[in-house]
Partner chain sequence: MTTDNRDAASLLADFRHGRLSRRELVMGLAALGIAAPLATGLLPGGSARAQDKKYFVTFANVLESGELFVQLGNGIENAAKVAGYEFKRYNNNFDGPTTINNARLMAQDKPDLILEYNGVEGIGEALKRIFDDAGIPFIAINVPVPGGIWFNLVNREIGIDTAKVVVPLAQAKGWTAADTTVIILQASAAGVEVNDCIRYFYITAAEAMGMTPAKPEDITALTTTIGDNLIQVDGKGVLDTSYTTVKNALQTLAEDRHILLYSINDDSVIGAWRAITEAKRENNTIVAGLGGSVAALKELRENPYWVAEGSVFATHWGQYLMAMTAAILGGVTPPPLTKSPQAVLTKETVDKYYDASGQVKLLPPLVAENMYLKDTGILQKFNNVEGLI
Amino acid sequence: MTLSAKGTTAAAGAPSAQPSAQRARILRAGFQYFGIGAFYLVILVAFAFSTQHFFSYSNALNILTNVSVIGIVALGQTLAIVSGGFDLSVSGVVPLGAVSFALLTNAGIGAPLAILIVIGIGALVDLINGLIVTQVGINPLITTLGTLSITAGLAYTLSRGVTIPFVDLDVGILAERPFAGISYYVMAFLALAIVISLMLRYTVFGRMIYAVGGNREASRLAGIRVDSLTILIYVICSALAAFAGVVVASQLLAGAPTVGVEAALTSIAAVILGGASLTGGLGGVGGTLIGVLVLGTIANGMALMMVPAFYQQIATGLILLLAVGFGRLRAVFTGE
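Could you show the structure of this chain alone, in the form predicted alone?
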């Protein structure tokens, strides 16, 4: 009984955790946010001196607008990584969502219903992923890599390899900017960030996600339905990726099978940069938002400096390596 009670408390992340553990979490979070915050400040100063119009409302709005698509994907990726997994298939789900939205609306289906159908398609993809991972026991890397190939292939097949423009441009309503130049999809991104952050911090479901990421077997022994939780997390992740596909299609007023192909790498980089661990149990929406902003700001600053786009991919890879290295350094200082 004593072991069970302790396991339940630890798995649920209850407030009765030992003070030393609480101090360790506070130290860990403080170290991470100080490091990434200082890094972001250095980036801002560097670009401010390197480009003329970097510090302006219009450019800040451009950064926020540009990071919203990958930010939506990264929110779902945060849940997957915190729970101890990850999802590579988002790089196929985003273009599949974009192409599906264009085809549905061109067929006369209204934008709201088309969005729901696309989200449902995305959810179905990771329902399959979740079932394969939990019931068949195939590694998430292999599973999501396989579904990445399938979904990307479907996007090309449905579109026949070409961009599908909207017949009715009004269906791109998410890209409209009703207030201070802020589009509906940016508002949706910020709203989703708030909801997921509150869910992770204040609900039993959120605490179970951290518990499963920290120790799956202990969570199972504590009574958490680990397999069901894992499947649900994958479903949410893919549904958000499909919605991101709708957003990018609304931006372009067309669906293309080539959009979002970098979503997996960039979203994982943002989450890891924000303090999450690929082993699970660490991370949060706040860190992910900072990670997304860092990557978006670097891309924006390099564009203002007329740096070729392919160098941005190199920068993303280097930042991911630095983030992992910083995570190891954090582990040394906080005793993880």
The other form holds:
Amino acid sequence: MTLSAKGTTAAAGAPSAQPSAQRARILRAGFQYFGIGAFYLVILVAFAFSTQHFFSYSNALNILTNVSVIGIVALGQTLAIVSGGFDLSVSGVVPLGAVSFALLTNAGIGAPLAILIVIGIGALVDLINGLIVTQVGINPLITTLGTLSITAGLAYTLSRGVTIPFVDLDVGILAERPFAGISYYVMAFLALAIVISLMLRYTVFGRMIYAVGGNREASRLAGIRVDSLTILIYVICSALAAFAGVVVASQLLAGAPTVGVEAALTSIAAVILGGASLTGGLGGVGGTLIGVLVLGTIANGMALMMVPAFYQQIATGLILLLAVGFGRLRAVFTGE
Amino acid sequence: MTTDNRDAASLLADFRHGRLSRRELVMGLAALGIAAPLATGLLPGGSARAQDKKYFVTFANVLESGELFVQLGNGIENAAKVAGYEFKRYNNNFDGPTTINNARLMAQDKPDLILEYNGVEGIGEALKRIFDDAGIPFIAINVPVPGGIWFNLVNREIGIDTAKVVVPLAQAKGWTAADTTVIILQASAAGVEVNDCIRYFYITAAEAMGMTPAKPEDITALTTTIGDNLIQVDGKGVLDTSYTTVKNALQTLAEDRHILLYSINDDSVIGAWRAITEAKRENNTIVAGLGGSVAALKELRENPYWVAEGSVFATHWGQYLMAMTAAILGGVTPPPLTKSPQAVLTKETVDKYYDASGQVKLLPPLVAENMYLKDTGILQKFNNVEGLI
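Next up, can you give the form predicted together with its partner chain of this protein, since the form predicted alone came first?
The complete assembly is shown below, putting the previous chain first.
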């Protein structure tokens, strides 16, 4: 496989035989993970000293619970962004998934089958996205914005705009906590993170994602079926968003068309915080996880400190800008 | 009387020749002191009784998506049919330019009266100018428009009435200001009026239970706590954010602390309640909802901790608006605010107003200020208002 220089060096997670490339990769990884990791540690220490309620097992679980939904969406978004695209339609797929799950289970369909159907619905949405982006050639921004509107509208239509409580509360099985207060959906989130991380780092498919994100044309010339890969990435992204919809419905024991509407922007923010680049070829699950945790921990810590919601929004925005600035610094130091 | 009639006749002639708008005609007749039945009898197209008039009414809905707004719009359209009025409907789409454009289109329609549900508060003056230029009277629904006759719920009163239900139940359990915290969920972006319900809920509860007192201006969008007695979070009126914010807030409260939970709408309360049950703190909580949604009514009926539910019967606003239309065009000057029907339901009263499927079966009696609606005879056509059946 022959890739352009950009395509090769941009693959942050892909190993290289060249010493200089290896050095650049380590430096980049250092900035990417340790930088945001150190930043996260600073946040943890600051909140631990600022509010007595922060540093406890129950609050740690609380943070994990709170970030699970957006975390699952962000895993899919990581794939999309690393490959050089992004997916706004997740903001419609999450509520569509939540509403569909509530409707299906209320109609008597068992939770496992309902979950599979919902994931299938999500996959179908981004199959359409992928086909439009690759075959029609419409920009991902416009395409996924369009499907965002359609899926959000579908969620409202199916639910008639109201919250649909579960008739049988047992279908919210994902919210049960079988071990140490940790719910099944938190476990599912962590398991998915591990699987996708391994896939990105150690499989040909994962390396192709970095390659396509690094240089789409070079990847095509190298024999990668770029269009098929792009469609598959969108399908995975949307399937994960639909599953996140199931998770949020399980959390709330109800489906509603208003849930998850900020999923797109928050997940993109988390992925970028984690060191990914909107131009593609950079990023990884580790960074995304830390990005998600940073956003969730800041929201939690400021809530415990009783900081008004408006200030929380400002702080989150400032942190995102800081992270982007940090990314520019990284580019200077690594010569990208 | 003869002189009056001759003047009225000349007013009517001017109206028929387009030299006078309907509103000017009505105001002129009212200035002459002519009784409403006579005035309505002078208007073309029907008998002397307001309920038998066939008016043309246009309505711009704030938004035609989301069940609440769609049902509200459908309710108004259906009420127009029952009242026998010609009706045309527009969608403001929660958007300023669309609202202004619709206002111009409605003015072109030359209806007898316009029902304006505008969601963009700052464009009121522009709307007023369009309607005034066209000489068409209008009713502003929910959001006030200068010069318009205002129809709205009163969030302040719902908050006060809900607290009056909740507090005695808390006191009966032996809860006091020393061991109780009120958690209220605001929707900061919705503005002051919408959040009045939660502010006045706390103010009333605080006064009754001896909690840290507060004035309305003490509880703003930026307020997060008042002593140990109030925690305000921003649930944004949606399920998932309410769940998350209350989960966080519970971390700061001792396990044995009692909680009075209330929010600006049912979705928000349901999300918050889920956080309470997940934390296994329902035994220490009393909850009240607002909205009268099917899910919340089910909770009120079945959940022992859910003790009150505020309802504004929005799906039935249409019949009140048709009665207002008849009254205004009949020469009546309404009060500055005509209150929508509203009631705080309890476990004892819920079945009186709602059936098991969550459909309204009875509306509360007219408040004193709204008695002018009774005289139009319109509400009686619907046969569902307590005291008018």
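Remember, predicted model here, so these are calculated numbers, not experimental data. For clarity, a rigid core is taken as the largest C-alpha set superposing within 1.5 Å between two forms. Positions refer to the first chain, counted from 1.
On a core-based superposition, does A60 travel 2 Å or more at its Cα between these two forms? No; that C-alpha moves by less than 2 Å between these two forms.
If the core is used for the superposition, what shift in Å does the C-alpha of F310 show between these two forms? Comparing between these two forms after core fitting, F310 shifts 4.5 Å at its C-alpha.
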